[in-house]
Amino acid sequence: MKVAYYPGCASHGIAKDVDIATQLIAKDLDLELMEVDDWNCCGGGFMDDKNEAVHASLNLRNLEKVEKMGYDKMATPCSVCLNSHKVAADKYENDPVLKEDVDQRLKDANMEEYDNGVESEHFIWVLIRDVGIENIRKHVKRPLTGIKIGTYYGCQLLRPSNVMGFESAFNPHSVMDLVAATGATPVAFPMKTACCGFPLMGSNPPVALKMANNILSSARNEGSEMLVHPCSLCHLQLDVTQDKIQRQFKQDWRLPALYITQLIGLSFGYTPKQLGMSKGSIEYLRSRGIS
């Protein structure tokens, strides 16, 4: 099966283990991945605060170079993005002033109208609705038993749930059903769909890294020895600043973070150096005989 995919900015840099770990269970599940054609940076985040018009034509002018590759659906592993695009059709379809700013943007860029052709959806989407959790069952060549996972959800994913609509805002279960196709027990936790703090790592970090430790705080709570999340961003904030979190808090411990598809490659029989983990969650993988 051939889906369309924007990767987004992120796991084409400083996540690209993301993207790395996406591609493998990709292609053990018999998906090609066809990368859209000249893709630009959502925006999300930042300038859809800062100009709305201007965001829905970024988003927009991508979700037309996946109607010209001849899709009608547009996957991504990153909440942000997915957000980013759904928002961003949801506007240009329900406000017409905007709609005229954007067509205009679009014409100058010298793209064609948007004729909402294409639905953007979350990669864990595809997997679930498309694959199938039987068939990721299947795939299973290495089950987890017995390690606990955290499920985490984030706020971008959900919400607004009129827009996003794949599943309850207020008792989504996706991430737990794929946590549970791997053999791992999943572990639902109180701030599971809270903010990660990312975006205020630029303005006002401390405050950010205090979100962050909310979130691994509530799941260690809960009993998890590890977390999942299905975010590029969650996964910069929830991974790589475990070190500055352990000096801010004074803490003795770190909960490794992974992405979704590094959970599900590790089932499937891949390494943690193949998919491209970092070294506190090898070294905790290794503590529980996965290497």
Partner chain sequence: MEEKEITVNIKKYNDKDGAFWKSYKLKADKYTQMTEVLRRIKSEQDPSLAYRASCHMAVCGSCSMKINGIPSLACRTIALQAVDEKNEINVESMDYYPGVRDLITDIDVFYDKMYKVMPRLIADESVLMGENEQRMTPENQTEVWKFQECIYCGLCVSACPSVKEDEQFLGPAAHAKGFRFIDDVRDTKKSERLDLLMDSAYRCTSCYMCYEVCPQDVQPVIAIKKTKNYLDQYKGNTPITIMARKHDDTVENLIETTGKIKESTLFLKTFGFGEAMRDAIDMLKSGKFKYAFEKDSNVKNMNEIKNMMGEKK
Second form
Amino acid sequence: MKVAYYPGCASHGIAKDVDIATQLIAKDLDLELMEVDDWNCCGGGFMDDKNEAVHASLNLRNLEKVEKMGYDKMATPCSVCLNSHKVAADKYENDPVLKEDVDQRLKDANMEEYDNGVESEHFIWVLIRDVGIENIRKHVKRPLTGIKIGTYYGCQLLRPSNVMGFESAFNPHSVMDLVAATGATPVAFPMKTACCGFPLMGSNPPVALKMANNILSSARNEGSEMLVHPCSLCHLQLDVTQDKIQRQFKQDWRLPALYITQLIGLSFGYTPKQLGMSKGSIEYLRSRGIS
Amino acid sequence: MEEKEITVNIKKYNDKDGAFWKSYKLKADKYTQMTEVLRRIKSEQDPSLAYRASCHMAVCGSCSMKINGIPSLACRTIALQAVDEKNEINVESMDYYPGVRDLITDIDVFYDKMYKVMPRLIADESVLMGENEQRMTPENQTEVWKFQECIYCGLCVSACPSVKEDEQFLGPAAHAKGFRFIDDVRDTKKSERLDLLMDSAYRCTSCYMCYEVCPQDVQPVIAIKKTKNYLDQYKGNTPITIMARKHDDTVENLIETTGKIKESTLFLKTFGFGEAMRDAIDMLKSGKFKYAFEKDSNVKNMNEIKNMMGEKK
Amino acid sequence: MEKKEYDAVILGGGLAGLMAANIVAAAGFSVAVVSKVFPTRSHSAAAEGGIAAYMMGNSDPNDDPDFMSYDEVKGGDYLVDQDAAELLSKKSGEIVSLLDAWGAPFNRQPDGRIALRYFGGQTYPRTRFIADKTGMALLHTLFEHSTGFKNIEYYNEYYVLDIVKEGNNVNGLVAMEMKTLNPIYLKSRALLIASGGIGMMYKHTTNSYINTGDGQGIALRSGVALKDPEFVQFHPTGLYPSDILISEAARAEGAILKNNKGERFMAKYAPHKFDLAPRDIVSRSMTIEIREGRGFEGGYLGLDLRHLGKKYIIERLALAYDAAKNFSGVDASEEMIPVRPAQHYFMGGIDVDTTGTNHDLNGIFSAGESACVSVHGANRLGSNSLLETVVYGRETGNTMVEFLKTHKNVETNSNVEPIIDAAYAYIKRETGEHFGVLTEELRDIMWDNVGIFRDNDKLAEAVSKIKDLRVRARSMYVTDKTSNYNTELFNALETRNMLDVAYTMATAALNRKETRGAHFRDDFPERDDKNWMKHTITYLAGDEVKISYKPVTYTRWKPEVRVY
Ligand SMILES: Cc1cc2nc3c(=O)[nH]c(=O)nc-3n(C[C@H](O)[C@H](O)[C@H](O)COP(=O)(O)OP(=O)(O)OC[C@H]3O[C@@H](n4cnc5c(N)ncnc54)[C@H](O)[C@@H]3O)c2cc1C
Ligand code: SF4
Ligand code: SF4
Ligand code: FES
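Next up, can you give the form predicted together with its partner chain of this protein, since the form predicted alone came first?
All chains and molecules follow, beginning with the one already shown.
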């Protein structure tokens, strides 16, 4: 099956491992990821703060490219990119004042009015809805039996639920279902849908780090050994940034954080290194006999 | 009408006994609101049960509580739609606010935040003297009304992660309120209002929790984002807004010139050399430093991007 | 006990109370506003449809304030004091402009002026609105405006027990902080009662849970008269079965009432105005339809919006659409909304003149639904109550300012212990009657016997039953002995007030042997201008309701037959 694929800036930058792992498992699952032609940054979480109309236009440009490629669905591995495209399309549909501004911008760029013909989806939605959990389970070569994985959703994947529309914002199960498919033991924890704080890194870092620490602590308190999440930007916040968190909160523990396709990749038999993981994660997995 | 027996578990609280759960059984039909459930428990089974309710039609904002863990208005929740497989419902008081009695919390902190944003229209003197009539387009009215529809229920603040961690953050509802006046053509205090709101706006983490729980669909986070849209008109300089400015300008610049964001450039420009170096060391240790040089191609058709990013149309 | 002194104390944080508070504070006097709920949770928030106003240059070109007054007088079946109605119409435009200046986001016309629409009983369209949450938007506007005054102090979630008198002068009131049950004496020389309606004494009501007639009960206990308490309005379209109001705006925007045969039955009862005839007429017509077997099973009729189209419904009637969907599971664009009449408004109230002054005590004023200025007479028209709260809230505020300028606070502190002891007695008592039992009985009696159709037997029975309930209420007790937000105690205190007010209402209804407006007597089905064109004045003295009369003020309109 072919699906339009929007990697987003982060996973083509310092969260490259998100893209690496996603591409690897997609191939195994016969998903052909067709990168969106000449895609641009969605500006998620930044550009809408600056100018709503510019933000919407940027996102609609990507969706129009997808339409031109002949697809009606665009999958992205990043929750923020997902949220950005979905919220932009929703505003465009429901806010006539904004639409007018956006239409003018699209016209200036020699583009057409957008007709809402493309659904943005998270890559994990495609995994669950189109590939199917059963199918994924069939590809598991190395069941991760016995590893307790904190299942984290974060904010942008779930909310606002009337726009995102995939699952309940309060009782989600997608990440849990995928983790269960790898043979690992999913661990639900109280802060599983709270924000990791990444968006505050650009204005209020101390509070941003506090939020990240809350997530990690909450997962750890419920017995998680590792954390799995669905977002390129959560990845920046929860993986390498843990060094900062450790310093700020004088903590002597780490909770390795993996992107969801990295975990799936492990169960498909790829090595942590192939999946582009950070040293901390590689070391922990080695200690659990996985390399 | 068909009725079903349900079990309602309520987390009760009083100063003497502390918190404890108590269960009640009663019959409900498909129309029964949770406020009616509580009223009947109170008048038929446990007169001491304390909760707030007034309008029973979702306009007074009294009956905020957590139902099955979800911040909700009781009157807007139909009992039979809320029960689980075992026909049970769990009811607790809101998070964040100090408990007073059973489902009643003390939400003074919520009101205090509302008062801080000068929540009243300051019209032109000539209008107040009756010399001038105020006009307002229907579109302006629609947008103002959207953010004015807040019923002071406090649910968004109870669920907001930033409020919990940052005392200086005004919180979602107060921001919606504050922006409602910025947005109103009839108001005369825009720059004072930006002074009140801008620093706090950058303390929101855009997690959309307020949007999700708001029973009035006020979408406070959107009001916050719209407030940030005014950053250029804001004259003040707080550490937070200075950093936000740098960050925003860099992002905009990157998109304008390449169509994409490079996190490494962004870090360097926003946090300055020192902090960025510390990050770089962390990256080195993690083995991910190589990704910092990951070079993605720029957008080819940059004209499209540039034309879209111009001034307000 | 804590004691504080103010120039004016205002009982009630609804529209009437807040409007007066803003006016008195603007004149520089200190004001305490006491409310048993945070002000924005007052019942005013529930008002949906709108506020009537004739605005110069922004009304139907054929309309003028006199037409508006005439509509009120006729709508109220001539029991309206015509000077009061004229004042209401005359000030309607400027009050809406004032609310606009204070920030109320009224819906607009394309040219930026305030929009308007039709409501029941209006000759020309006059209703101004803010989506379909007009009351909420206005209440927030007034509350938020008041946050600009340093000389207004709020006592939110304080329950007022009783008025304090010194001789014939008002000397403040006693309230209880609900969180702690600590009493507080708020001393003042001027006191406004703006405590709203009485709906909770009826089994079916559109009113908030907190509308328990406290102010009226407090007034009666202090020797203050209620005027015309037999007049209670029943709204035609309470949502079945929750009795949530489906605003008259629905019919104003084109919704049609239908019986189980699919007939537009209002054509029979009001051949000109159809579904937009005044509420008393529509409610009675509906009751007849249901009584004669043309209702749906369960006792309701259908409100048909389907022909208006989903887009229009969602845009103009969001609240009605949502209410039907959320509270009855009905999609109004596909099915009829199930409706039946329910208690809605109390036309009677504390006897005041057009300045808001009551003449039984020195320094006592009333405004809003708790007052009876006699602008609504025997039946209120839609959109006129919000108007009354703000117009007479302001008039009364101005009167209070004048009063404050010429009067000094009473020097002595009154003995307020008996008031507090009476309240605590319910907690101290270990056995007796429970408030829940008494209220449920009262709500049945009022609905069955003092409802839409009345007659001698029903009313006489109601009077004797309520009399009995009042005796039982003397041994009322509460099981909750804590002082930690003891809502049970407040429910008991509310029950005491409801019983006192209901007793007066039933007695006055039994006394008025004619049919007028909302007071419909099966045994006296005609209006009797010769004997009954007069206001009922009631005092409560122990077990006795003392009835006297006051003339109706005419200016220019002579009674005619009321057809719609
Ligand atoms: C569902 C509904 C819809 C309506 N729609 C409309 C409409 O569209 N147009 C229209 O004109 N009218 C409408 N009305 C009528 C109108 O809303 C009310 O008559 C009006 O709002 C009353 O305002 P108020 O200020 O007198 O009292 P309220 O708003 O009821 O305020 C009473 C205040 O008194 C306080 N109080 C009462 N007792 C005590 C006590 N013991 N101690 C302390 N405080 C106390 C309360 O806390 C509250 O603050 C509607 C009514 C209902 C029920
Ligand atoms: S989006 Fe901002 S205001 Fe809303 S809940 Fe999240 S942090 Fe709070
Ligand atoms: S913004 Fe929404 S959730 Fe927050 S207080 Fe207002 S109505 Fe409640
Ligand atoms: S009781 Fe008013 S909002 Fe629920």
